[in-house]
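The chain below stands alone, shown as structure tokens; this is the form predicted on its own.
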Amino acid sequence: MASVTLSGIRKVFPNGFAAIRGLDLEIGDGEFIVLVGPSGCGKSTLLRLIAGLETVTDGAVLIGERDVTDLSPSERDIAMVFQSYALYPHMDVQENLAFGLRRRRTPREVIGERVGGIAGALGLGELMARRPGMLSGGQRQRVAIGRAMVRQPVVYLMDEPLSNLDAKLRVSMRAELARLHDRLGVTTVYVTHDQTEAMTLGDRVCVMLDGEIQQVDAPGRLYREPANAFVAGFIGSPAMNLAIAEVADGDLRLGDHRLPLTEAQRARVGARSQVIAGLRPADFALRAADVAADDGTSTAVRLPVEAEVVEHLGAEQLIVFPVDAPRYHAGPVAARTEDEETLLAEPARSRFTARLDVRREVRHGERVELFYDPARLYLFDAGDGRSLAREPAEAAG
């Protein structure tokens, strides 16, 4: 096992443009990291550094105490999991689990004693004399995983791995990789860009955005108390609703809608004219006795909204109303038409979503009292998007 060092990391590719723009990282030894971001972020080409796939630019990158900036891949002592699985379509599992070894010539007993507990532990037992298109899907990526693992590398490194599984086998997958780095403690970087992956299994969750790190920390951290409204918006399913309030005499203005501030929370507010507003959906109630701050005490504001879309999940329900506030978009959006963006919302208009429980439904086009704890707001600087929890007080302004 090894640590892992990104220090000062750039990476131009010729035709110019910037794809990590000075990145400092530090991985822990036998630490599970994944890195989180929309398409574009720079994940995938960081993993390729790490790799030795791509060539750095500026900087370095330090396995253990070893400077490996420029050397091979089969030099860095490192073992990679694609999302295309990679398999030799000739070969049976026992095969293709066994083949890194035999290339480095290793002894006939030590790659049996290998595959074998390696095939045990990842339920291959019986699959062994099978060709990969004799697999599904699952069953494929565990041998990709068990292909990389009886290598025995310091540090795995594994590229969108469970993309390509259905929804239900990814649940089982994410579950079978936790359990296997718990067992082997092996340091591991882990790229998605499913943020309900990269909360499940992440020792720490890099959310990266344009090349950057946003914000590198625990999965819980990153809900509670993110960095900025990027991370905000990205980390949670259903996304934070975020839009831009206008202050006013100490409060904030959501077109029609006047949202309290506590003492402290006008502090940080402190001489902004405007600010962005953040609430989680899970945040709202339909019943003011359901809103409870921290402390246990009731300081619940009422919200009337008119329910324009209702999804009902069974457990739960969906609801999704218009705000007259300026829309915050939570990083890059994706080119659209101006037909599309006129179809998809007016410009002026924000769309948030409360998700609630169902001990009573909401019909579509009902008017609703909504609940929420002035407390539970989050508020980011309208210029960069900085959280305002996260500056002192006295600097506001």
Contents of the next structure:
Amino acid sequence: MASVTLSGIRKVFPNGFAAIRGLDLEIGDGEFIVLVGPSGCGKSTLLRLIAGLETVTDGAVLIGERDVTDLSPSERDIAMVFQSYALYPHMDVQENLAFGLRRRRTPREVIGERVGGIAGALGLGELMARRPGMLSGGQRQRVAIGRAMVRQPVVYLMDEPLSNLDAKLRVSMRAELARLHDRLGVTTVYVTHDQTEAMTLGDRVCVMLDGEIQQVDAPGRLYREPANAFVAGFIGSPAMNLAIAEVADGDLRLGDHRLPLTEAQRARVGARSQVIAGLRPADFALRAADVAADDGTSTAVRLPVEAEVVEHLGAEQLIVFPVDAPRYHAGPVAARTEDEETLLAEPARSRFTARLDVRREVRHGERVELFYDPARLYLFDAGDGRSLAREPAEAAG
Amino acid sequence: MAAAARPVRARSRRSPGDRPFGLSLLLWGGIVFFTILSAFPYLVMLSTALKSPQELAGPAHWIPDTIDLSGLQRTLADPSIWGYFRNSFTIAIGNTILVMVAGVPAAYVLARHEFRGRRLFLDLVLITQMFSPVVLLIPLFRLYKETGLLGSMEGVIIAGSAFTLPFSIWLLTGFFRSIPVEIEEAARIDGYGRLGILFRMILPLSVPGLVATAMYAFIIGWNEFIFAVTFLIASPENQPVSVGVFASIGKWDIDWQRLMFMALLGTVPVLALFATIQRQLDRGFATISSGR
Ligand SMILES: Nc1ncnc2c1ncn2[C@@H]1O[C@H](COP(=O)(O)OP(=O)(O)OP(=O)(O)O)[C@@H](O)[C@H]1O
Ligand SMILES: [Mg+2]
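Please give the corresponding structure for the form predicted in complex with the partner chain, as opposed to the form predicted on its own shown earlier.
To see the whole picture, the full complex is given below, headed by that same chain.
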């Protein structure tokens, strides 16, 4: 087992595209780190750079104490699980599992022992003589994981290993992976699109955008204290409501709404005339009493809104209401043009989502009053999107 | 479960009966037409081969009045015919080996390595196919004379495979490209180098493509004529069937029966080859025509 250190990594592809733009990351020994970010942000590229399937343009890759920057994939002692599984189609499961060991001149008995052990652990016993073409998606996925495990590498690299599975299988395989990691404790770098996967599997989650790291933190901290507006909008589902608010008389104006600031927030906003305001859907409630702060220091803010869309999800309901304030777009616009939501909505207006309990069902088109705790208001710099929550703390410390 | 699934499958698959009758008729008409068209020369050969010289001298007609097998006897009795066949095999096999040995690595590199001018190179490879071998006959003849290749089968093999190679490289490149790159990457991580991957992944996974290409090279080699007739004119002992047929043409007369029998016999090995590996071939061409 080993740590992985990436220092000053850059990757420019031959066509001139810079997929990774200067990146430092320290992955601890035995840590399970998850890479997330929008499509095309460079997650797979980063994984392939660690694997040695691509060579870095600049910077160094260390596995443990060893500088592996110029080593081939096989010399790095890593194993990778591909999104497409990449099983060897002309070999049966047994051969697929043993292929890497045979190359390393492992004694025959050891190969048999290890392959048998892994096959048992992953429930592949009866499938050993089948070829990948004769396996179901979930079985293939288990073989792919098994193939990575038999080698006993110091680092596992997994590129969206569960994305080809149906929802139910994904949940059970996720639990399987978590158990495996608990048992083996091998350093793992895991790419996913799935928030739940990221939050449940990761010791830490690394959020990327356009080839740069936005924030690396434990899942809870990532959710509670996003470093910038992009992370705030990316982590959490439904996504955090973000819009550009004007600062007026020490409070915020968000379209027709007035959002009061606490003393601490006012200090952080300082002389800014604009900030990005963020509110999590789950922080809204239909009754003031439900959002009262524990210590009673703040009083709930009332927000009269018109429910444009209502989705009843059984245990909860989502309501969408318009807000007359400009939408916030994280990062360069080019990266987000694929987002059809962006294309459809007019930029001068935002739509906020509130996640509410179902003690009172809201009807479509109904005018309701929502409440939130002002202390739960997130504030970000309107220019670079950085969280304002961090600044005073840093200044004070 | 299987019993329950079967009727559904039967319904979902389009049986030939689903096709409108007119279309079926057109389709079958087309098939019959082209079958007759391509079988026509062979029917002529067979008809001619079975007619006695006297009958041949008379007015042309399809069905021989009497079946005359003396031509076949004459052909098979001539000991030199086995030499022709052996030479054809040697040239065809030699062509196949040379084409595969040179073509597989070339195609692998072209399929997997992005380098400047890769597409241009592939286009140039194909452009060489536009030139007829005839334009090279005289220079090659002189070259061979100097190097002592004239009159040898090696010379024919070398020249022939040079002209078989381009299309073979194209075929193989297509097959190799259809193999997912991740499989190679997984093998790289598993510790295999370029050659290991070529022999343990690429080649086993492209068997249909290899068979199709080898088959193509074999047939081109078997039918080799222009180079053989030019370079082997003075070495009858090295001539293949395609040239040996000409021995039937004497100074004053032509042994039509022998000529036709030899031509027919010459197609037998290729036919047999086709029959044995036709399924491989189908799979092979399905892969490249799927455009990957
Ligand atoms: N060989 C290449 N040449 C040029 N550009 C490339 C190459 N490979 C990837 N890219 C580009 O680099 C960027 C990052 O690609 P990468 O595959 O790492 O994204 P990703 O974060 O894994 O996305 P996804 O979530 O869709 O898998 C993309 O914009 C992609 O188009
Ligand atoms: Mg990817």
